[in-house]
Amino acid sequence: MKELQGGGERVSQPRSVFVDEAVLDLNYIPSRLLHRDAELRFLTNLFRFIVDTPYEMSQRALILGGVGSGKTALAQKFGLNLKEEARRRRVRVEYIHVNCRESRGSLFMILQRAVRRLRPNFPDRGFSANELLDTLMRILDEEDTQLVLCLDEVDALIDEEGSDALYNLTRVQEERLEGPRRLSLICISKDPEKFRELDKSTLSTLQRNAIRMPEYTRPQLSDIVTSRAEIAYRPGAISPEIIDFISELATSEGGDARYAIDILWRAGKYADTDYAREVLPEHVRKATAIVFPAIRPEEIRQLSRHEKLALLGIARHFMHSRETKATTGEAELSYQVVCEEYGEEPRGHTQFWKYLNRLSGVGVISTALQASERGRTQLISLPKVPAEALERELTKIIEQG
């Protein structure tokens, strides 16, 4: 994009689609939880003494749930209001978060890391694990402060430890029966069948308080994607037919917020590489390919000579439509021209119904019914691969023969 400036010739910015990508930071933590008030409610609740009645106990608590169902972003936000609920009170409170698996599973680092988010200058070595648990509560005493400590991705502590690990960290505060509590415990896990590998004393006392993060339905993605999408793009920059898009990609994926809030990121910044004035479809696509590529070229080597062209008439009508979605009418047709290109005799709608059956099977587009007001219509989306690399591939191996 160029602009005249002072008689001369000067090269501008073009202009982002995002006013603050920042909220698509799958760190970010927003101002509210859409679709987890109950769970967050239930969490505080849990945790309630430490503001109320300090030092005069502590808990434990279980967060089980699929990926990309929220469970990090829940106790992040409540670790949040427990930090702000208790400066309000004038308490003393510490959250701590550590992801075990970055720790790789041992609770020596685990440890380690905690110590040095209250003591910075901590020396790195020296230490056992024991010792360095000794070392913490020593420091909670020091400080006169209870902690929250939340074990993310806890599964990788107990494939490296067994049950010791989690058993010491839940009975240090027993070892202290005229003393202050000081620290309780989160566990988040994506896996409830691990926890059977834990002795029973241990694992009573986690499963006491567990809360089960469901999958995300698709109007809950749509209503997450939208709010973020609101405050990450430009007014006008991405529409409601690719929110609904990116909603239904992310359904597909076990109901994964993270995974959608990743598509909606990345298919941004392919906007932005094309100087785009909004998101369109193909750049959803491009976004969702570099994540879990969708079809190899040896898959499309193994279909028919016509499923090749419906699947060619597929990827051209995409490449030049703004919509999310063809009718079965409008493939067809698009398959018709690529026969005609290639000296092939188009085979009748049944026939063509039947690619369409065997692509949708092999994963490269997806068919869905919807109702209108002549009846039930077949819409087919080209969901996982971009149509212009598909195209691209497609005419090298048609032409290949």
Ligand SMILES: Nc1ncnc2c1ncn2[C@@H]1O[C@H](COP(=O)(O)OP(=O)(O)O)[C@@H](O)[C@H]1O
Second form
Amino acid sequence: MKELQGGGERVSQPRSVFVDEAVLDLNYIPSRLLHRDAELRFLTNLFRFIVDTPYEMSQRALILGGVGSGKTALAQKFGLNLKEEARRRRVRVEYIHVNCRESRGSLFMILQRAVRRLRPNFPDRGFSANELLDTLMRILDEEDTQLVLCLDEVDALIDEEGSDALYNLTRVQEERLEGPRRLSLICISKDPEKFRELDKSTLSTLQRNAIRMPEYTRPQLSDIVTSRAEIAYRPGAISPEIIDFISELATSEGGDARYAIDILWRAGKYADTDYAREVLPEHVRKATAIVFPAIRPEEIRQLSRHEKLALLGIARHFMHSRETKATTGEAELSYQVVCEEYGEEPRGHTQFWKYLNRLSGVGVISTALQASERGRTQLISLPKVPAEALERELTKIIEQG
Ligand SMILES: Nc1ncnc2c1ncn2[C@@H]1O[C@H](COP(=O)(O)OP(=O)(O)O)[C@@H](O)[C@H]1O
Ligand SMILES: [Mg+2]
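Switching from the form predicted on its own: structure of the form predicted together with this ligand?
Below, the chain from earlier opens the complete complex, with every other chain and molecule after it.
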């Protein structure tokens, strides 16, 4: 808004409650990791050899914990510290953090991202995943460096490729009996069950080096929210009561710091929309109405168009159903109707099945197999999100393109 002058009165530009909104971004790495000292120390000790006795060992570690328990933040912080320490000691190390879900669980895409971090102009075609793995090792040789590769949300990789991919990643280093050790792995998962199928030796090392992240308690969440709010918000724009309110909500969502920070951000957006000078409880309540713990608007945006349409179909189905579960057939039918509405050719059954897998991987739907007369059918439920609210949000996002 322009400043209006004349009549002696000045209406100044409405101020935002934020001074630095970017620190509330999903990918922001906090400068201080609170209440995770023991976990950070454990991880640092596991990989201490990289700077103490470079090239002599490789290591694997596993970080386990619920959504928003600080797994990603812990790994990223570890990576930054490691690089800093390596620089001080003049040791060559790279830390590469790849989110497997964003790479659609494809080993090829994950390795491609890793290779691109080291060689930005690496061509995007003409290689198989295994060739890329060899290429990665060769680049590490050429640069004479060590790499800690962090596979965040590794569940997606196991879902898509089975246990082979992880097996290959661990073997590629072990098969090089001679010469320097170069590749270490950190896996991150919210689901300990996922590792059941791995071969024994891969599994046992991972389990030995597993870090379990407990749920954050309410005072811990309050510290995390306060420290972030202090840099994101204008002084006085958010009161300790509001911070308490948000911490309380996130505590009942299983100590989910990500939920807390999402609410912290969206509440501020609503305050700005109202031209309010500070965040009020009603802004927080409005935020909780669209930030579902099971899926964030950002995550909805990251889904492909047809995954969004499939989810919209499921939401529509449950809006009009008295049942808690839907069959794959019902969901697919509803998806087809939605496709027609949006002028899209519905994809086939196999593809639809994949969309369901992805949606359940994200956590927005649950699926369970059930035996029936005609074999096994998959039942779908939407346990954590109100169908109507989801429908509204999805429609908005789909229509924005
Ligand atoms: N101990 C902590 N101190 C400061 N910020 C934290 C802490 N734990 C989590 N966060 C913040 O909370 C959000 C969610 O954490 P994240 O690491 O993404 O959780 P997860 O990967 O376990 O789902 C991020 O914005 C992160 O920066
Ligand atoms: Mg994470």
